[in-house]
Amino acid sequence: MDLKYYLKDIVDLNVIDQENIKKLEALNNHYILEIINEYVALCKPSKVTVITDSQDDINYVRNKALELGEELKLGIEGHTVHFDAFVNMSNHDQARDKTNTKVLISAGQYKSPWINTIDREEGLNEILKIMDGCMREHECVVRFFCLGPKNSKFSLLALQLTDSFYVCHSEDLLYRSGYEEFRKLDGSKKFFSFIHSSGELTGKPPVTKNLDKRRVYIDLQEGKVLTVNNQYAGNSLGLKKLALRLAIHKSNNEDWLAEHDFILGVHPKGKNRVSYFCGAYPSACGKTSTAMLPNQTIVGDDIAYLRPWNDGYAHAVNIEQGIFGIIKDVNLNDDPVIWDAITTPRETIFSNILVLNGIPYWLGDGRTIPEKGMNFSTNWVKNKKDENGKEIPHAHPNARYTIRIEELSNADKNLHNPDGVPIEGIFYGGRDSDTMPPILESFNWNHGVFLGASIESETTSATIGKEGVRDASPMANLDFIVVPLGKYLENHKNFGERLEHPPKVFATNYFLKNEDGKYLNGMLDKLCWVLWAEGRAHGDYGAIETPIGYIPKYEDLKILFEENLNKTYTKENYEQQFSIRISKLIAKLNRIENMYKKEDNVPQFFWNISEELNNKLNKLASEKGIDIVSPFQFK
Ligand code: SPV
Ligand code: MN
């Protein structure tokens, strides 16, 4: 059949020209055309533009974002700023909207107690009604991307329709273009699809008007996400957290993992080797700054796919090629690599920062805060309050920067390697002010899975809602786990057990505080924890066995701090940070057990480990007769 047949509705609507039809026909895949036809007919844009991998097409996107005002130029070459909608400090589009993000489920399907779900029919009826005409007077862009390196066993393909050129431009920085990869599909249906619309826009710069009608609905059955009335990347960009949810669903029935992980190349001084580590931390808990540690190399900072490889290791790829990083607290002292990257000329999108005279400012940038400027609340002046009398900061705490990794001086040479990189260790961390030590090595793989499964973290501004509330987040992935949690853990267990060289697993905690609420660690101390873990993976360091896992020896840390940070690490520092807080740890185990009791089919190994840890902690308490045991008390 003539392929054009599949586009008949939009050809009739007269919104696509011959040149663009040709680009679609060249893909030789009627599934793609059917989706485009269906959603263009529904969303009713005034024009459809197909973007291939060509530089001309990609430049078109970049220029359009400026022309439409979705991005504004800043002083430094290549720098632009984008703003997301803001009504007041608790009603805005500056973060992920968990309330209106829902998984569509049919009768009898798994209904997660942790993320929102909605009956499939009901959800589709609702969102399709909202999407009817949502792109009116907008141009709809059709994009093709590759999640992961090209020509790679890891990678998945993604079709994106959007009426936001900011979304498109961000995706050009963050993802690999995949028009040519789609051509290789040979007519197959093996791709995810994402349909996004900012919906009706208001103001200058133009932002989403109807935030009350913001919806992000995930259709696992079709491998498709519909998202409308938003611009913030975590809600709008198909390839970010929307694709992660679909990938977790897919991998759950196969033999690989889709994780909320950075991938870091660790280069210990004087050792002439590189070891790759993954790490999963909840949003805004130091993931990007760990991936960008000085003198190390970055493969990725947010999402990784891991597969068992024929060398006996797990290999991982970054499914992205850019960083959508939190800019708060990025300053010359604490994050020198990021600071350099975002203050020099290169294609960079800032979002929700303050602009004055073409210069971007953000929270914790180490500079004097201007008295006024333009920010996410449009014109900002010092002490500005929202309609509820709440102070509006000069930049949003979840303000971000978007850049390409390959332009950075610390980009790892394997960023685009289709075979990924072998993973020697995995870090799991959370924002925990009073319980876990800065670094802890698991007894074995299964205990490592347990450590990942029991991450707890205090909520941050990366999601809409109250901050500072302690929440569990298995593998820092809970917001995205659309499959039964028990099965997800079982898959992790099986994944490691199949490997000849399973990664060593470490729990990290950069956020431990003293009684006065002061952080016990400097921002760059994480470098020493990472280097210690790397050394452990190579047998360079001994360790101390505690009831909850292995901790470093004081002498090793002292040298690591001296050699890498030029810092004196005292015995007092060590004792404060690495003491075993028995009752706090037991309380944590209880909280975690209570959480998992809400799930069916949690694997037995999980309960066994929890019980074992509980017993060991109780034994320690009765042996020592104290609640906080110094690391010097263990042999
Ligand atoms: C996160 O919140 O984990 C992010 C940013 O990486 S978002 O795109 O909102 O997911
Ligand atoms: Mn993330």
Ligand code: SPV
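Just so it is clear, the model here is predicted, and its values are computed rather than measured. Numbering follows the first chain given and starts at 1. If you superpose the two forms and keep the largest set of C-alpha atoms that fall within 1.5 Å, you have the rigid core. Compared with the form predicted on its own:
- Core-superposed comparison between the two forms: the C-alpha position of residue 555 differs by no less than 2 Å.
- When two forms of a protein are overlaid on their rigid core, residues whose CA moves 2 Å or more are considered shifted, and residue 397 is not one of them between the two forms.
- Core-superposed comparison between the two forms: CA of residue 569 displaced by 2 Å or more.
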The other form holds:
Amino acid sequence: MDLKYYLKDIVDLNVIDQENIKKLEALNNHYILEIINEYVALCKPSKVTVITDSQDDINYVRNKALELGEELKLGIEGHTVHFDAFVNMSNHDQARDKTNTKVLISAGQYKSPWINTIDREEGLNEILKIMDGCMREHECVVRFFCLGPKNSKFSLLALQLTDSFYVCHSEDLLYRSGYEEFRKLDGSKKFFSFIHSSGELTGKPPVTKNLDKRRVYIDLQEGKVLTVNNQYAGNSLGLKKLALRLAIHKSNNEDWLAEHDFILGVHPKGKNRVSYFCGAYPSACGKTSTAMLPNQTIVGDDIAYLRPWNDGYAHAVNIEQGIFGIIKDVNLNDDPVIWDAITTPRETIFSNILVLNGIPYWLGDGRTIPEKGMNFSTNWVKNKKDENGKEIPHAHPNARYTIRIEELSNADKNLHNPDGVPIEGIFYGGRDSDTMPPILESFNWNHGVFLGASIESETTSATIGKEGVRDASPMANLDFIVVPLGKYLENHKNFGERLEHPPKVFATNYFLKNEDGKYLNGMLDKLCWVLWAEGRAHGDYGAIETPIGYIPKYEDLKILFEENLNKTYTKENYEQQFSIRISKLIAKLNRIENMYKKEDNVPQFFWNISEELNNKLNKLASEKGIDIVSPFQFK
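Next up, the form predicted on its own in place of the form predicted in complex with sulfopyruvate?
Shown next is a single chain and nothing more.
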């Protein structure tokens, strides 16, 4: 059959030339052509350009982003800045739009109580109406990407249509090009598709105008995302968190895991080995700082696919090759690796920061801030206020940097390994001031799943006006879990049980405080918790059994602190941090149980573990007659 048949509307619109048609025909896949034809006809761009893996094509994208003003050059070679739309401090396009991000649900399908959903037919009718003509007078770019290393059993393919060259350029830093991978599909429709438009633009630099019509709709049935009237990467790059939702749906109907995980290579001193760990942490709970620990290596900082491997381990890959990182508080002293990468010549995109004389500034960078410059509100001066009288900071709190991981000095050599890396352990990190110890090892894999399902992140008075409210987020993934929680947990349980060497599981908490409200942990103490976990994976250290899991022995931590931080770790430090706080732990179990009671079909192992932990804690309280039990009281 003539493949041009599937491009009939595009050809009739006279928006694509023969060279670009040939690029599409070379894929020999009518499913791809049907999608392109449908959405080009709907969105009505003035031109369609197909980007392959060639360097000339990729250079075209970056040059067009600069030519159109979507990015502006900065003083350092390779550095550019992008600004997203801003109306006021409460109405802008500089963070994920949770309100208008919805999963399309057909009648009779599971409807999560934790995420926004909309009837599929209603949602499609709404967004397709908004997208009608949304690319008018714009160039539509057709992109092909590989989520994961090339030539890998882990990886999924992603087709993206967008009219934003900033989005395209960001994707070239964050993802592996996949045109040649698509050619290997041999006519299959096994790929995700993402259609994005920034919509009508206004101003210089050009930003999205109609934020009131911003929509981000996820269609699980078709493995597709439709997103319009936005530019911010978290809303526009379908391959990022939007694809995570599609991958979670796919993986939980197969035999693997798609997780909100970093992948860290741990290199203990004096040991000729590297051990790989995944880690899931809600926002502001230490995910990035753990992934970027000094003298360790990074495979990925955000999303991982895990599959059982023929060596009996779970292997993991980073679906990305870059970092879209929050730049707030990145400074020379605390983040030397990132600081070096983003202050020296290399391809880097900054977003929503302050610029003066080609120099970027952001919140918490440790430098003297200019009193004027250009930022997301266009011309900025110190003490500038928005239309509601709220002060506009020189940089947005969610300002970002985008860079390839290979540009970091701590990039792991296995970043692109098609077989992934064997996972020795998984960290689940939460934030609480008075309950969990800094690190705790699970009794077994199923208890580890329970620990992941029990992650809580404590809010502060600075964010909601009331301190100490704990929000649960299973596996730090609640915003993205589009399958029933019971099914999600059951699949985790089954995944580990299929492995000869399931990862050890550890819960971490870097935010314990004393009665005066001061943190009990230093900023880099987490390095010692991670190194202890790595040693446990290899049998280097013993542990103390408590009712809630295994904790380190004081003597081992004392040596780790001396050898790695040149720091004295006292018995007083240890006792304050690793005491078992019985009533606080029981209260946590009750909160978690109440949350899961809102879900149907939560697997029985979850309730059994919760009951067992509750019984052990009550027995300990009865035996000791006190509420807080020192780690030195355990044998």
